[in-house]
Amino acid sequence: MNVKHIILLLVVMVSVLAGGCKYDWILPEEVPVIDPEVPISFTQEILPIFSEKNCTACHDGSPAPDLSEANAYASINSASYINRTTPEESVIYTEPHPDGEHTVKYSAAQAALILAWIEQGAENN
């Protein structure tokens, strides 16, 4: 094999390797800063997360908690899904958390919103 063939082979190999590499950078989701002084509305901000994440496909009566629009607040408050003493240990926050093991997961922004709502007292507003 002569020098021209070797150079041509190297150029082709470098072209294939360089052209075959594609990087799809996955940027981490930005978690919004939530003002603790601004009340978070359960009906307008928290309840829509349950239907958006399709939680109500399974949690619409059985199994618990019932996350349907009419019963969600009473269901998560009556069965110890909210821990007001240690909000970050609340089941409604930890189970579908992005790092949790539940099949359906909140986004990081939704998890932050739910945690902030619990920290504000988990009001039915």
Second form
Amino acid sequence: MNVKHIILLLVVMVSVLAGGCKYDWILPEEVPVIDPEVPISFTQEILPIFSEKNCTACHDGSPAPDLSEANAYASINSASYINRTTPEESVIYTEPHPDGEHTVKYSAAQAALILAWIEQGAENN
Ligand code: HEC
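We have the form predicted on its own; now please give the form predicted together with ligand HEC.
To see the whole picture, the full complex is given below, headed by that same chain.
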């Protein structure tokens, strides 16, 4: 191998590495990393998801659950919606999950937030 070959090899290696880094920037929606130690607030972080996604356009009494601001917590705080033993089986998480069939779905980030809130005990905080 002479000097030209070595330079060529270096150029190829750098391009491959740089290309590899660039690829990281075009991955699909980034789900923010949630610190399990930082409490998630139902009022400040979960309720806004229901209003942002306009869940109350339908869930304002019937069909259940009632997701209006005043009634949402009482309405979902039951084993039918929140599974404290196996949080990822909670219906309030699974039904509007991005991979699910529901008419309106959470974004991946919203789903992650709901799951983390349930894992923290689904408190009315
Ligand atoms: C266009 C009307 C509509 C919107 C908007 C809507 N839903 Fe629903 N949802 C329904 C209907 C109708 C049902 C009951 C039929 C069914 O089980 O699919 C339902 C069922 C559910 C269930 C399961 C209820 C049960 O007892 O099993 C959950 C949980 C739920 N919706 C949550 C949500 C959330 C959270 C949002 C907002 C992200 C939302 N829905 C937005 C119409 C809607």
